[in-house]
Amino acid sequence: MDYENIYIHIPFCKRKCAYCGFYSEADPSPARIEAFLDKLEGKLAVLGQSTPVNTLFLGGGTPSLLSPQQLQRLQTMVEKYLPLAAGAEVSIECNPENFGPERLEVIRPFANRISIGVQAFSDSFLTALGRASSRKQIEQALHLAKEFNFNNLSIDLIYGIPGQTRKSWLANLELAVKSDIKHISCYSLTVEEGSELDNRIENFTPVENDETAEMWLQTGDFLSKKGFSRYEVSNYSCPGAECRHNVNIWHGQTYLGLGPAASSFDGANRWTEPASLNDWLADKEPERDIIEPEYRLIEIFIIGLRTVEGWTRDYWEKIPLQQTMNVEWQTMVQKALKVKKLYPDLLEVTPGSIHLTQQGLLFWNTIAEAWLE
């Protein structure tokens, strides 16, 4: 079948960050990367995608760890086997420590959106997070992106780092908006299972939940004054700079994930590739998540509530699974009204839309649980 959105997971990093729970291999050999590219090209060659793709996202890991020659090979195979729609969004994740002009010369003609993993503008916090980059490298990367005329530039930041205060977090946001970016993702530090932080949790004191909640509120207030709107729980953008790839997925579009640990969705079922490069190279079977269509539709709806816009009748009727299930919009409105009675301050319901309030976004888990009852 054809997919509306494609994700390619590049499973390599210079080194593993202390907080990261995503699958990647640190400091890979050139032969290891070439083996991955060989297998990826084989999978693309037999994909048979005929409908133009709306979005392509190259994530990781660290795609910018690839050499300019390897990036060129990746670009060539994508252009050969994946038809892109006119105006398609092509995103690539990069890290400051391997964000040089040689790589940008390859990336510039291909990608129209870059996401730079900044995480913090403080060397001490970068060290605490186990990042390989420094503030100087971050500033150089952001300056270089402007030199290469990347207009759609996104960065990631993490808050709730031990020792971080609301004042120091605001200082990070101030530096971010002065960097001529269009999009920012702000994530609360979480201890992912299997990460380095998880392994040394006894010596690690996370910031209290009440404090991170205040930072989240502070983030929205500060960025709104700088021309950024929150459009999802953790994501903010200037007008028109929302990550279309993520918005499409949050609202139930189909997507194909290529690479180890990458997930896919065909409109009804999800599956995830093995979280091991060796197993992926050996074509081990993915883990499949097959549930009844009515439960899948509810899952899609709940995920869509993480966005500020939430759901409209138009979004609802465009879900591929909804087109076969044909659950009337009014049914969802009636369910939303029942949940609103339980949590009147968390949910807004009109005949044409269902969305969470700002407080509701902060307590999205509460609404998700109520919707499933």
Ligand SMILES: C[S@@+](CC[C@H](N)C(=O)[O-])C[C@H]1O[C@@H](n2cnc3c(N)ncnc32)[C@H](O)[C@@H]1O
Contents of the next structure:
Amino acid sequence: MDYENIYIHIPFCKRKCAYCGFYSEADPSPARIEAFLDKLEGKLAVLGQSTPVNTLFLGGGTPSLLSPQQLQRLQTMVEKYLPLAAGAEVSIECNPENFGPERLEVIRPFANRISIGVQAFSDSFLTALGRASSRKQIEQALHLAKEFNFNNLSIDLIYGIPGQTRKSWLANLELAVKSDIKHISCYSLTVEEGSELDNRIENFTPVENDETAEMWLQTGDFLSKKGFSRYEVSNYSCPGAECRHNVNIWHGQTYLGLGPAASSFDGANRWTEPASLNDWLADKEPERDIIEPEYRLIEIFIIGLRTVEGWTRDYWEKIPLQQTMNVEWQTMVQKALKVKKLYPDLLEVTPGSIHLTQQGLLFWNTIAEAWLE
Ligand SMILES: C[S@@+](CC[C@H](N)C(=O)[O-])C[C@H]1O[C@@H](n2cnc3c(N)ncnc32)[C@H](O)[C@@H]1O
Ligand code: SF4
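The form predicted alone done, now the form predicted in complex with the named molecule:
The next block holds the full complex; its first chain is the one shown before.
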């Protein structure tokens, strides 16, 4: 079948960050990367995607860890096997520690959106997070992206780092907006099971939940004064610079994930590739998440509520699964009105839209549970 959105997971990093629970191998050999690219090419060759893809996201892991030659190979195989729609969004995640002109020469004609993993602008927090990059490399990367005329630039930041105050978080945001970017993802630090941070948590005093909620509110307030709007719980953009790939996924559109640990959704079922490069290379079966279509539709709806826009009739009617299930928009509005009775401050319901209030975005879990009851 054809997919609207494609995600390719590049499962390599220079080294493993202390907090990260995403699947990747640290410090791979060139042969290991080639083995991954060989397999990926085999999978792309049999894909048979015939309709143009609207968004392609090269994520990780660290796609920019690939050498310029490997990036060129990746680009050539993608262009050979994946028809891209005119104006397709092509995003690539890059890390400051491997972001030089040789790689940008390759990336520029291909990707039209770069997301740089900054995480923090101070060396002490970068060290606490176990990042491989320094503040200097971050500044150089942001400067270089501009030199190469990459205007659709995004950065990732993490807040709620032990020892971080609201004041020091604000200083990060100030540096971010001075970098002339169009999009920022701000994630609250979570301690992932099995990560280094999880093992050394006893030496860490985590920032209290109330404080991270304050930082989240502070983020929205500050960025809105600088021309950025929150459009999802953790994502902020200048007008028109929202990540289309993610917006499509949050609204129930189809996506194919290639690479270890990558997830896919065909409109009804989800599946996740094995979170091990060896298993993926050996064609081990993905883990399938098969549930009744009515539950899947509810799941899609609840995920969409994490966006500030939430659901409009138009978004609802464009969900491929909705088109087969034919659950009337009016049914959703009725249900939303019932949930709103329980939590009047968290939900806004009009005949044409259902979305969470700012407070509701903070308490998304509460609404998700209420919807399932
Ligand atoms: C999987 S990473 C890939 C991007 C890239 N490798 C990097 O390091 O920036 C995507 C983003 O997830 C966020 N992230 C990963 N683990 C996290 C955690 N435990 N808590 C908060 N954010 C996290 C980071 O902001 C990171 O930029
Ligand atoms: S945060 Fe990025 S660089 Fe760090 S381990 Fe995770 S994927 Fe790799």
